[in-house]
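Coming up is one lone chain in structure tokens, specifically the form predicted on its own.
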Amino acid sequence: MSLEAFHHSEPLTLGVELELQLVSTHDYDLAPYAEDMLRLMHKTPLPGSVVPEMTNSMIEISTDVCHSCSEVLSQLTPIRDALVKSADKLNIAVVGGGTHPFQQWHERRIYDKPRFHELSALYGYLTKQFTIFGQHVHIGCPDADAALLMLHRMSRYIPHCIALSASSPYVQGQDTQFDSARLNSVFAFPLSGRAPCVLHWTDFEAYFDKMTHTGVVKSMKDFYWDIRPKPEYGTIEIRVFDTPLTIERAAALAGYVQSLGAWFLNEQPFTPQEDDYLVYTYNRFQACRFGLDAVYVDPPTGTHMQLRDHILQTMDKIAPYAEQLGASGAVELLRKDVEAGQNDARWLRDRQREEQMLAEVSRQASIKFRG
């Protein structure tokens, strides 16, 4: 199978997907209500889409193509409100966050869809452990070569995206000591990690052809990379975000990415190179483990610094573009949290310290999601 042609999209347009938890209001454990939620949600006209995910306690919502983070929020708000209304009818709740804090993976059931069953047959128990919840952000690119440049430039900022969105400190009832434990589950898949550092679409097509020739890959969906091109949409898709606890933070993260993209397109600030990836996995681990308190190694210079300082420096660089895109408020919201050392992982740990019971943490997170 050949790689699909890279379709046209308007540069810097946005599309946001959010994977969400469905929990029982009895014990706040995951509840197998995806099919019932879909049935109720399909009765309400909404922007975007609502679809099932890997296991039957998950659901994914997405926006249509948006031009700004405020438009993202204006689309996510009615979807969120309809989700909450449907959940109330089913006596369940909807919760953000990258992991459910105490669910047991072996109790999960694969959603009845051919592709999910195929993945389950291939990956075994990893598919049930894939009951994790992420935010994906698509950003429109002018053309195929520009998309690869955008992808590899964005790779330097993957630690920023991880630390700003981290909301998965708890797994199987334990504090993992990671701010984002979700990405450890993604790393178990053989085609995860980073895309090959090629900057021309013809070279990427050749790589794709070689991979399909091996029989390991049939489509771009088989790559679980942190960022991957989506030729059918004319976008790149950033996949490292944990699902935030609120749709407001999800929209703010989209505004941050869009402002970064505008900086890349307008100033062409650097040319990506393979050596950028010498520290990629280390920086990624640091951001997952320590969040905003991570160490960041600057790829071109090898300089070590606090990740939070590098995030703030980056926010200064992209501020003019955030203003042009109407994303200044979004970036400012994130800046205040960085300065305060706050993210959703910290919020969840604070609730656990106060309440002791993780079920109560989930209950309070469900209230936070309602807005």
Given for the second form:
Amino acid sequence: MSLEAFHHSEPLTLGVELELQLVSTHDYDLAPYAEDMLRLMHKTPLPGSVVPEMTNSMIEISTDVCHSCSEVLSQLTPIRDALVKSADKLNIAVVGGGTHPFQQWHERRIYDKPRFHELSALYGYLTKQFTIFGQHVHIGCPDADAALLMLHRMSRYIPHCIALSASSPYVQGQDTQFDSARLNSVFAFPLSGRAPCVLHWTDFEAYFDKMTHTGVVKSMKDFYWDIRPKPEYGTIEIRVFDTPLTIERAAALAGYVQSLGAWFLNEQPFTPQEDDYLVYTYNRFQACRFGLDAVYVDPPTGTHMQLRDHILQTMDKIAPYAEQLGASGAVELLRKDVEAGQNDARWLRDRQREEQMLAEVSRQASIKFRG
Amino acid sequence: MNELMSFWGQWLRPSAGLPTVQWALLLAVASTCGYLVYRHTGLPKVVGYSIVGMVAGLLGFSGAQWPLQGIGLFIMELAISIVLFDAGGRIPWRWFRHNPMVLVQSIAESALTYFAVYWTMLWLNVPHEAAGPIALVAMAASPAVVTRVVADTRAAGPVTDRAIVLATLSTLYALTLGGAHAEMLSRPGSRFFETIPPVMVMFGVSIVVGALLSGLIRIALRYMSPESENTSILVLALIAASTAIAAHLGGSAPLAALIGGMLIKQLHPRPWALPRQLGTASSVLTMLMFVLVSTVAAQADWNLAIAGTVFTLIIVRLVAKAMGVGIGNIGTGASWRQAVWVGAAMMPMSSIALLIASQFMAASASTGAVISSIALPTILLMEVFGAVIATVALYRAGETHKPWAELPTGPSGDEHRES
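Form predicted in complex with its partner chain structure, per the form predicted on its own context:
Below, the chain from earlier opens the complete complex, with every other chain and molecule after it.
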């Protein structure tokens, strides 16, 4: 199978996907209610879509193509409200966060859909351990080459995305000491990590052909890269975000990415190169482990600095573009949290310190999600 | 030899007596049978417990007499109270605000069951005085059996949750109406208004004890973690105390525990972590309850006429529950397929039905005897086959940990299924 042609999309348009947890209101463990939620949600006319995910305690919502983060929020809000209403009807709750804090992976059941069963057959227990919850942000690119350029430029800011969205400190009832433990589960997949550093679509097509020739991949869906091109949409898709605890933060993160994209397109601030990736995995690890307190190694200079300082510097650079795109409020919301050293992982840890009970933390997170 | 016996005799001490040995051995056999049934068929352990109790009862085991009284009655009330306290804690009132149709569904299936069984009993020439109580006994689905089936099959999902809630609500109605009806039956010839005060006393005591129970646990949970073993012991001790007090003061101990569980869920909306911690103590009591129920129920006299009545009752009850759940399903958010399996999962009858029948027996020996002759065999059959039907329903609904096809059939089965 050859690679699909890169479709046209309006530059800097946004699409947001959120994977969400369905939990029981009895013990706040994951509850297999995806099918029932989908049935109820399909009765309500909404923007975007609501679809099943790998295991039947997960659900994925997505927006249509949006032009601004406020439009993202205006689409996510009715979807969230409908989700909450349906959940109330079923006596369950919907929760954000990158992991469920105490679910046991072996108790999960694969959603009854051929592709999920195929993946389960191939990846074994990894598919059930893939009961993790991320936010994906699509950003429209002018053309295929521009998309690859955007992808590799964005790679330098992957630690930003991880630290700002980190909301998965707990796994299987334990504090992992990571702010985002979710990405460790993604790393177990053989085709995860970074995309190959090619800057022209023809080279990417050649790479894809070679990969399909090996029989290892059949489509772009088989790549679990942190950022991957999405030719059928004319976008690149950033996949490292943990699902935030609120849709407001999800929209703000989309606004941040959009502003970064606008900066790249307008100023062409640097040309990505393979050597950028020398520190990629280290920076990624630091952001997952320490969140905003991570060390960031600047790829071109090798300078070490606090990640939070680099995020604030970047926010200064993109501020004019954020203003043009109507994303100033979103970036400001994130800036305040960075200055306060706050992210959702911190909030979850604070709640657990107070409550000493992860199920109660999940309950409070479900209240937070309701808005 | 005489010298040896004389020497040994000096060491003999008064003990708990032969009944204790009999019960201990019976429980050991039940436990083994439950394990083997579970291991080799995938059916819940409660089936094994009930079969052992049934065999013991049919063989004339003298450890439990009908009607229940004394320590046997208390143990059963205590076990029911623990189950109902937990089941009550699964019923959030806010759910009925968001989805009132679930409450309508519950009332529909209970009412349909009552009237269908009542009219069928009249049609079968069962006296009017007995037909009503038998219908009330049939109304109660068993949350005890359903929760054991759920635990053994590790089921989770909409059918599982709804079956537990609807079974608990049917129990609430049956206990309430059954208690009131038993009070009226115990005062034959009294005018309607003369029966109101004792009925109010029964409810009042149950509600006060339930509120006290939930209040004390609420206070404890302010300072103690629900995940602590000590909290579990405290909860068990308080349920035991409330069971004894409610029964002593003329209330209904199971009703008090159920109200207590429902109240604590409203007063304390935090996650319910107690069931996981109640542990072996409550498991032993529950097992004892199942053995006791089937031992007692097996003492009923069977004849062809009774058998015909019992089988008709079971069929009518099955159809009525399924139809009630189905009719009430409109607007509840569940699919029709799920409604069918919810209806099937509500088939089991067990200790609560036996307790309600026991109340009628205590209220009027003559009418009670008629009620018992039909209710006891029904309870016996529906404890065993109800558990099997509920298990099949949860498997067919796809809510068990493993699908039916993967159940173990021999010693090489997956040990992880043991819970």
